[in-house]
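Next comes just one chain, in structure tokens: the form predicted on its own.
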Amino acid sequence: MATYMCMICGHIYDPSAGEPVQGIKAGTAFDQLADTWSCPVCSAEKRLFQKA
């Protein structure tokens, strides 16, 4: 699974790790995240992430 980077703050979403702080389990692909999901660091919208 591909990683995605926030174009605002540089946070990397790694599906192998998920986002435990947000309750997103390891193994969750970026495409499976809700359209309303946002960056846990800067709150950027999902559309502002780019494949890393």
The other form holds:
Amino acid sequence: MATYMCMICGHIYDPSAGEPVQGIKAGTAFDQLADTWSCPVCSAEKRLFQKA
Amino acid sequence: MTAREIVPGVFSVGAIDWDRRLFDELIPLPQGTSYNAYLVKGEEKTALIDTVDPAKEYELISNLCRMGIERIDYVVINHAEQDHAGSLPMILEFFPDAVIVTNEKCKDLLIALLHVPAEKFRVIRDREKISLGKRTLQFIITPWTHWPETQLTFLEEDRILFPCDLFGSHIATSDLFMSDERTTYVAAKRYYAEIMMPFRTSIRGYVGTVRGLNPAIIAPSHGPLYKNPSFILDAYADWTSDTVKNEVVLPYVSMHGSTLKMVDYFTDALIARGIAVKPFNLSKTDTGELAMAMVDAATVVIATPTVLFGPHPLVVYATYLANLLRPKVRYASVIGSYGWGGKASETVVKMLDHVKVEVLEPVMVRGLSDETALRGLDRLADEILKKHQELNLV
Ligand SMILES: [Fe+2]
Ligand SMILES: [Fe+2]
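What does the same protein look like in the form predicted in complex with the partner chain, given that the last one was the form predicted on its own?
Every component of the complex follows; first up is the chain already shown.
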């Protein structure tokens, strides 16, 4: 599954790790994240992520 | 600075900082800067748009006093950073009835940064309007056009856009409006590189939003105003686009000449292949110049000697900065020299984790380059040429 990079702070969303601090389970693809999901580091919106 | 009229009833009331030479203890200001604040008088209400750096708060107050302003109804805060919002506490002392108009995130930040009382605010939503009587302010919330809380204010009837930091330039000048396009273009590009470049993807989308408003004047918070908004909008469209140029930026440090020999050879090798090259000796470079060069270069090659086991600290500094500013470069590589060994190139490459680049095979040489070592640089120059050709840059 593809990883995605936050275009604001550079944080990488890695589906194999999920986002434990946000309660997002390992194995969750980027596309499965809600549209309201935002970066756990800088809180930029989902649309500001690009395929890494 | 004395207050100046932009159009009848709309004034520039901020301050010029002729002497400031460093911003955020980081960004060089070779031409000083200004903190522009604006006063808009409607038939019923008066609004102040942004304030000034606290170092200049008395200039703002004195401008308002000399204009005989006895009442300010609204203080619009487009951005919470101290160089614009920092005089808000002083304004509230002089004008205790003023209501702060801003978005929710900005309110949060103003409370955290300046301890402004929460009951002073009127929180607005995206595209909300406030009437001043025959004059209307419209607010456009544009997060990450620099900070998460940034917003724009548009004076509808006069079609004046107040975007705060966005579209600004660090120039101290007595000209209210841009008078010299070339000087302003370079200063605005430098400012974009230092301040706005990390938010390129986000800003790109708002250039169209601003065009849609069809402003007659853009009045930023630093530097001169634009009577011809397309001048700065076209520049931003270009800088924020994905288009890169057939250019290599080459920041370097050399201690005893081995890395310098490689830099000189590599510079010539690129020129011979028709590729523009901009070498920067980091021990003498103004970081603003380096940031500006990275705005549209296709490739960055970092040249470093090895200090003990890693890159030179000046190279670490420049690489760290590049990683923060996140230019749109497509390719990166490292060249340099070592005496005993070490991991200088690996360390530099690892530091670029926030920049989306393809790393081209580094060329690290033991001691002074001989003919064989220089062939390695030819190979790297050939590869860069090939990559630039693939992007149709050559
Ligand atoms: Fe700012
Ligand atoms: Fe600013």
